[in-house]
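In the block that follows, a single chain appears as structure tokens, in the form predicted on its own.
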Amino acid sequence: MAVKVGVAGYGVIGQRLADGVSLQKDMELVGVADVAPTLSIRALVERGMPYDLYCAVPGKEKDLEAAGVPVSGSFDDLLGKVDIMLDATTAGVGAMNRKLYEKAGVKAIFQGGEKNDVADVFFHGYANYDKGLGADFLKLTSCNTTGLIRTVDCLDRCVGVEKAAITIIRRVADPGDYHRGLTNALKMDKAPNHQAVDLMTIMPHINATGLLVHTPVTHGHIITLVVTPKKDISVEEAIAQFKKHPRIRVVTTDEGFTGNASFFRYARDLGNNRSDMYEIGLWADTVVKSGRDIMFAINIPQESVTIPETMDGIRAACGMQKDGNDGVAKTNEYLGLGKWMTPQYMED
């Protein structure tokens, strides 16, 4: 029987939320919650309402309403009628959503910009599946450290990891965003981000320290990472490493993976739906050595890449694979990662 699956806020996360669990074959979108008649709402209404929207807010149904939406109940309704809410309202919303959750009985997943405090479990679906299972609550990690932990993870995996310094190059805003204004400045974050702090939470046998600049661009984030390995691994050992996890995809310059707006355009250029990635990009030509420490860098595709881990965490919360790895094998077949694992994108 399908986990039955609902979204509170439908912007920039919850829109690629309800997308993520209508193409998981095992769960069931019963609908989304919004309170306004917002782009987002409007594109949903012109699309033919793929999917129930119902009102966050009691008395908010007029506005809904007068701008065409047609509303399809309460927010209470909707918690009547589902297993799980992902809650992707703005930050502190969720905090007082949780009152209503607990009052209902339903689980829920919270996303980066809460507190971490409004769960019972810190959760990324590789690092620490099994701490969500059964958990009534889960926030997510944010973008950068949704990427971060799956690089870290995998070459901890494989040879261990002591250590990694971790400097991210921030996008300052989403596309389309005019909140933070028109700038033309770089601007310097005291250390240590938050990122690494939270790598540390997840993963506390890795010390992680990390700087952080905000930068005047939209599409992504760039991190640089340098990893102290606890058994020494060469360049190509890490590459091969990387090339198979399915989250992780691998390029080059040469290849015209310039920048990150070379990820969004290559996203686009694929048809995928808003021009989003699941997966981070990896350049395999930053990967280099200094002693015994291994640096890279890695492209964060900060609209889409938690999908996949809030899929991980309704696995888990819901109980419907006991195991991690079979967790995320399920997210991943649904979602088409790792379908670019040719045989020559393995050899190259």
Given for the second form:
4 protein chains.
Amino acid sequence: MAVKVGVAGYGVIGQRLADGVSLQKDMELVGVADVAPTLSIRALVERGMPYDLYCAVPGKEKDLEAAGVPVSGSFDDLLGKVDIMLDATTAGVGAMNRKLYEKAGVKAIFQGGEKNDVADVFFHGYANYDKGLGADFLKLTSCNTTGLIRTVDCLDRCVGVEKAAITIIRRVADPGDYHRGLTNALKMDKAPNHQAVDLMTIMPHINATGLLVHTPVTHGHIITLVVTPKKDISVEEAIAQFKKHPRIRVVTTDEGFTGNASFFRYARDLGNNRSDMYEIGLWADTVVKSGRDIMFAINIPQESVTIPETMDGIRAACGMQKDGNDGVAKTNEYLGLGKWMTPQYMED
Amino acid sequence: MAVKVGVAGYGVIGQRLADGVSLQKDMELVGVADVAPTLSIRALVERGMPYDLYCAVPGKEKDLEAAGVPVSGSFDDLLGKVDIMLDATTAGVGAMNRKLYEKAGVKAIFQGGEKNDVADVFFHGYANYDKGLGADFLKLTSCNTTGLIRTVDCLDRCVGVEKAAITIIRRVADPGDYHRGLTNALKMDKAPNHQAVDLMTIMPHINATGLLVHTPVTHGHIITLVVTPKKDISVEEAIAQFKKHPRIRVVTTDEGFTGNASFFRYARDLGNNRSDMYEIGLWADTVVKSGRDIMFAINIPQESVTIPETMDGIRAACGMQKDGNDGVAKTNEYLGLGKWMTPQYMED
Amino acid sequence: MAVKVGVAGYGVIGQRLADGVSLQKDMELVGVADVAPTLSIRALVERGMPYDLYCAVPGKEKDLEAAGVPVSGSFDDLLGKVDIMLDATTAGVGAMNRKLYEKAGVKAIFQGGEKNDVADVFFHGYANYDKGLGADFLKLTSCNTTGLIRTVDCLDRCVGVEKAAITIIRRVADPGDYHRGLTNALKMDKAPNHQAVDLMTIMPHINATGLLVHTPVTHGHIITLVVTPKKDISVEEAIAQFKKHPRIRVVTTDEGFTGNASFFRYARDLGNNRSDMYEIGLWADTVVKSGRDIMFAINIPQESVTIPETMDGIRAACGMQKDGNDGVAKTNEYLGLGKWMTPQYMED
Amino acid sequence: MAVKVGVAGYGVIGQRLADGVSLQKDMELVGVADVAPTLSIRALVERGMPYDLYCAVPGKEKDLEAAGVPVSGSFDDLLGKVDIMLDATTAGVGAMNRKLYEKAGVKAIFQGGEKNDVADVFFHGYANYDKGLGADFLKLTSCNTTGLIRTVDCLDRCVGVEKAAITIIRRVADPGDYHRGLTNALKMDKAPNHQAVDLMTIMPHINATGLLVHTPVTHGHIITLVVTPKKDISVEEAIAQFKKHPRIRVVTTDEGFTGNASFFRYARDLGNNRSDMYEIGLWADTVVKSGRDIMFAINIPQESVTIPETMDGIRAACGMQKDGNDGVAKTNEYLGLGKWMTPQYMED
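With the form predicted on its own done, generate the form predicted in complex with a further copy of the same chain in the same format.
What follows is the whole complex; the chain from before opens it.
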């Protein structure tokens, strides 16, 4: 029987979570909840309401209906129909929602913007699936952490990782954002960045630190990693390992992946839903060594990168697959991850 | 019998022309032509070659095949199978291609980047469909001109237009471009801009001038127009006229259409192909008057806005519909233009 | 005897007001007031305190002194020593400060960010100097309005102006700003823009409207104006009139004034204080006509453009010159405005 | 007797080299050479020709004179009067100019844009002054390399440096540039970046690698370094060492140095010539450790950072100071470097 899933917050992440759940053949998307006739909600209406909308806050139905948005019920109504909620509300709201989820007896997965203590387990599908097994409340790693752990975990499984120094070149807004932005400036954060700290929480055997610089772009973060492996690994072997990972696309600048915006453009050219990409990009022609340290650059599609690991989280929390390898494999199958690993790609 | 269409150049515009033709039930897309394994061509491969690819320049087959791109034949092969070519090659190449089209006895429509003398008729589906009837070589108006003429023609049909002063706030690159760009600067062009001159070519009874400023953004031009109508028209009546136009979306900032990037985001949220929009946007809350002059702002989605008028051009050149109203109506029907004109929208 | 001037708020505008007053040989800068050890205050310290600093809010002395900033006294101390205050505090604070100024019996000039009702007179040095004569509280026009009025007033004095349609292409942040910004988006404001409304307040015989678009750049607004003169004026004659104005620099793109950032760069190359320019730029090669309407583009250096008119305001409020022409001439002389009008420039 | 210096190319770097030489009391700026009436040359004219201008290419005098630019002679005339030329021409021209310098028997220093083989010695004032002693042709390290070597050399003198992994977050254009730019994209370079390679050329005992990402901003590069010292050094001790360096400004985000643009703004507020800063910035609150590795972020003011090291180069090449410590000390004295090291700053 399909696990019944609801989504709270139909914004940038919430929309993509709903889409992602819809693609999982062993899950059922019951509906999404929001409070106002935003552009995303208006698009839902223009599309003919493929997802049922529940009003997340009592009293807000009027605003929605005044804008011509059909409302299927209250937040309580939605909670009454689901096994698990994916909470993609504005940071801070999730902590309040947790009480409602507890009262209704439903599980929940919170997004990376919430504080860690909103949940019992801080989760990453590949790095600590077991910790999420049967848990009631998970918090996903943030977009950057989710993506970079894919690569660190990949190397760790292969040769072991001792430490990592991480430089995050962060995109500052999403396409269509006006409420946050940066103009002709690079903004510096104090060290260490939370992603390095989070990496150590998820993978406690690794020592990590890092810096973060905000840049005035919208199409994906770029991260450089300096990873010290436990055993030496050649550039070629590292690239070969990355190529086998269904959530990492290994590319080169010569192919035309000139920068972060190329992944966005390629996703459009592929006809991907919302022009999204679930995979991170990893440039093979940035992999270099300095002594035993291995350095490389990756691209993080911030809007969609956490969707696969959130699906993994549902699988773990609801016990759909007991083994992490099985869990991520199901997610990958339903999201079509790795299907681009054609022989041609693999032989490169 | 379906008109057979080929596309030369599978870049930003060429891809969208191919998609557009595919949606016209009375046309058949024979194939597309290009020369190198660009990202767009690589995406075509990853999608499983929904369109046949022909090699546009003899000798380049090897480069394509080395990158794993299946080639269906030469440019001559393609020309031998089509009634009309849509030429979306780099500016300047179209003029050379014209000779090949003449030799092969096929019609062609060139995009706005070419010089006007590449074609016999300078064309806009709404403003001068008749001129294109049966013509062998058409050149489409550029993206800005195409979009702004929709509004000027709309007012002209209603109250007559005497003159227009046009300020184009131009996006300087497309998403994913690295070869052109502008950083923290607004670049000023000499006056008048070519769009004002082109408007007068297409609609010779109107006096027009204008300025153009380049801005460092990628998601759509914004244009302000100061239009002097022959007869007075109220703000409300003008808005009502614009709302009836299937290629103009009348929106407001209050709905969430905060700027040019909102249209792009809305197209993504709608699930539109490649996150595109064929309609221009027009902000109802920018329509103001100064004396009899009427001023307003529009948004031009530069990558896709000329697709409908190019479909109109095929209809005119191939005589598929003798009457312009019928021609644009067919294009609108197949592209789904105007279907968002729900009663709810119309009553606003 | 020199008029004694104080400046409240040592931010982007306040610093430049202090510099401007320092250059007026018939004024004395008593000191500046601020509340926190901002970068600007730290620079004042590193420069050796060329201006005395007063603490604007009781209790904040400790913060300043903890950062090594010498404090010369309280806000009341400053008010006790001056004839007039230039209020360049954050928008909204000026309205509260007015009460302190009234109590202390000092005049004040507020900047454009305050609401109009903060002052008795809404002022522009060229367009309504007389209204400011002897007034206790003036509010300056904002940067865009100040700059565009220079050109409209210039034409008005020459041939009379009937109406104007104004498109403001607004820079969204100043260099070094992080708290406001826009990334890859053009933001649209509802019409009409306040600058058109303000123009009509200052010059009530003119009918004006306009639109405003925010752009992600920092070096100066660009404005296009469509001006309907009462009497016909040729492009050449209009340019000649603009060239005679000491606060307008007439330039061309061919000289290298490629856009808004060129003025900033030129000011740096000139060795101007803080790389500022008091003059607006006007591109001679954007001046065009459509019927009798005349259209052209100007550049507004937002950080410094209001300094001359504020100096004019001190002259008017304090009755230093009874005639507006004399008042602006004194300001121009002390700020060196028009000295670049060499024969070479004038003959162009 | 003062060493006589000429500057070839009066662009972004050439102007600043001329200014820098003017401040050295033991040097004489004979003149600058250029070919066209650029904005920078027009500014020189408006300033009253503080530097004599020589025409760099025969036949171009007419263009200059037509624009009202006084010409003091030919390039040969300039070469006949100088001991050493600073070549800041467009990349590639320097290699051709070298032949003219050899023929005229004058020494020359080339900027970082030229290929290394343009000169006999690849030079950095702090890291290899001795190599430049008496040399005829030096090439300066590029802006990023110059700045980052200051920090690596600083640590190397203290505890020895074994290796470094460098992430360069590069500004893509200078303020006022229109011919190069990037819009809403981060551009990725293949690894390793040339700066890491250059570091190893200048300091052959260090192993280095690194990546470079281009960002759409104009006010200074940001670099993160992961440095492996030979001996352990604490964060506090490292900061203390950096604070003693006259060409490194140690700052914090809490003081208001929020990002790269803050340094530019601070230079404006300081009233610095052309709003420039010779020092690199180093954020004390980015210095962190991972194992023995020390990681930190610096800011590189690309337009002016190489001026001090070029002055050092003149001193070395002309044998003005035989000892590197004396050489850099003289440069620092005349450029006012380190004078901001007030007790207050040093005690922080």
